[in-house]
Amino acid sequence: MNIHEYSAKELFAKFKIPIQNEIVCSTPEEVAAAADKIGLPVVVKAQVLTGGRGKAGGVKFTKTKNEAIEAANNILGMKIKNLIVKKVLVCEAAAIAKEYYVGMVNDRNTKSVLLMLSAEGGVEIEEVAKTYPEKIIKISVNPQTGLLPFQAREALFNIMTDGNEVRQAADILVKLYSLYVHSDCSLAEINPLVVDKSGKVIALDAKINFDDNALYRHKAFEELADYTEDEKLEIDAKEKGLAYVKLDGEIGCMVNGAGLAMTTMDVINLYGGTPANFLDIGGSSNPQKVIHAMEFLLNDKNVKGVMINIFGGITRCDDVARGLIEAFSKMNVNVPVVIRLSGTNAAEGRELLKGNDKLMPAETMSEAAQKIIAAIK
């Protein structure tokens, strides 16, 4: 789960990680006051679940009131890549004279914690992995006793040459790891992590995910979730026993287990199609769960024909297939729909669904993928 800046912030200060005086807004009026109540310079930062919001014009420095209402006004209501900016935060200007990057992730690898470092502050840590890799310093932390102060300065030497501003960001590494092994975390970082001309060392923006696995433990996170409409349905999928994920294609898929659902999306890809989606409906043998599935697929405006691929283990064929003339009975099924089912039942399946025209059979997997390719062109 993703959290905003204004909620990854809060967590800091609990924690007590240096950061700016700050005050989230939802309207120009709320900009106005914040500008008043924090002092002049302010910056307005639109509140959005991605990165490059400077690029997109969501960043604004203000050196009056009138210019923070005006950024206010431009940013709430903007999209950045696709999300619609609600709030923005009004913070105090820094006077910024060195950045840098920080940030701790799950390395499955070395099943720890791995600490990134970078003096390529201020700038997406992907876009700095793609171009200079070798310019990130990454280190792991033994679990058994976390991230030691002493540990953190030997790895902030490598990026940072002043004593004083290496045992204050030192602190801060040492907070942050705290933060992420308390909070459950799969990301926390700071970008960019400044000097400020005074020699401050300060947390100027803040992204932290939770691990969703673990958020039963921390009840309080869930009232800072904002779910995107993509991300609420897979939430609601999960209540109903179903693992899906919204893609951008054409061709809705229903399978059972997550590699046969992969390897779907992969053949359909070969034969020129393009998967709308993600779903497993697992191996349960429960035909309200295909009912669901089909649910899913139709309420989809993208979905111009179905695949249904159905490899029977756990799964009945036959319970897909009473699952699937009951969600026909009760839905307008208005695209073509192409199943095929193996394994398990698979007979009786196919004997349920026969004389079905509104079911298109087929044998393979390939033959399946090119009949629903064949049928929406």
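The structure presented is a predicted model; accordingly, all values stated were derived computationally and were not measured. Residue numbers count along the first chain shown, from 1. We call the rigid core the largest set of C-alpha positions that still match within 1.5 Å between the two forms. Compared with the form predicted in complex with guanosine-5'-diphosphate:
- Once both forms are fitted on their rigid core, the CA atom of Lys37 lies less than 2 Å apart between these two forms.
- For Met365, the Cα coordinates differ by under 2 angstroms between these two forms after the core has been superposed.
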Given for the second form:
Amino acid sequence: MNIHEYSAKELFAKFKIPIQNEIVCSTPEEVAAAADKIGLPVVVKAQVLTGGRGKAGGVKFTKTKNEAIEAANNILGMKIKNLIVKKVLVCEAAAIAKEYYVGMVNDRNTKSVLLMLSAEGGVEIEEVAKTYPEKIIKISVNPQTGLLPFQAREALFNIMTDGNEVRQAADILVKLYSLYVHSDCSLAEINPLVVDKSGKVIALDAKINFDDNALYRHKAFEELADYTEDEKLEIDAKEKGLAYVKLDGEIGCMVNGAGLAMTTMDVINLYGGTPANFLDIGGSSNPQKVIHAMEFLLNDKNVKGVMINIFGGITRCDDVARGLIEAFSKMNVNVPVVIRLSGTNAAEGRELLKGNDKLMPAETMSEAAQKIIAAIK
Ligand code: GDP
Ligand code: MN
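Previous: the form predicted on its own; requested now: the form predicted in complex with guanosine-5'-diphosphate:
Every component of the complex follows; first up is the chain already shown.
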């Protein structure tokens, strides 16, 4: 789960990581009041869950109250990468001397938190990673000791020269690591971490992702969520025991098993089709689950056909076929549906489906993909 900059900075404040004075606002009137309270100049920043706000015109430096109001008028309601800006953060403007990048992420290779540092702060770090990977320093943190101050300092001397800056930045990194672990983050970034003209180091931006699998331990984070419509669908599906991810294609997929679901999408692509989703219904023949799954597929207006791909292991194909027949008898499905049954009791399953006018059988995955692609042409 992703949270907005203003929420991330509230967490920063709790962990005593230095930030600017700032106030989150939803209207130009609130922005005017915030500018009065904070004192000019201020920076007005779009609160959307995507990077590159600066480039998109979502971050405005303003010297007068009228400029701040004008910036609020422009930014509120603006679309950045298809997300509508509903809130802005009004920040005390920092006089920037230097910009750095610092970040932490879960690293599966070392099974620890990876600390990343770069002197190329402020710009999109993904670009730096692509063009100059050597400009990002990576250090994995021993989970047993955590990030120790001397390690943070040693790491920072790779990108900074001034001892006073390093001391402040190391303190920030140690606190960020503590926040990261306590809050079960999967990513935390400060980009840019700035040194201002008085030599003070502060976090000018904040990006935090929480590990979804640990969210149950942090009930208070629930209210920080700002899910997109697609994400809401995924959460709803999860509650129904389905792993669903919406995509942009035309062929709805219903599959038992995550690996097989990935393969199904590949095979559809291979024959020139486009998958509308990833959907793993798990290993059961429960008709109610099939009905729920079909509801997700058919609610997507892009879906022109459905490919059901079942490999019977412990789940027997004849049970699945019975479940499907029962589910489809209760539903009004007006798109073609192809079903491939393979594995335990596949022949029995196919026998049961014989003569069913709602489900077109296929013996192999390739045949199923080609059949559904032809059917929607
Ligand atoms: P992002 O583009 O979404 O990453 O938004 P940021 O909060 O990182 O802001 C983008 C850039 O705007 C920063 O790298 C700074 O160069 C500039 N900026 C943001 N806040 C301030 C500020 O308080 N003072 C100054 N001078 N520049 C700022
Ligand atoms: Mn940034």
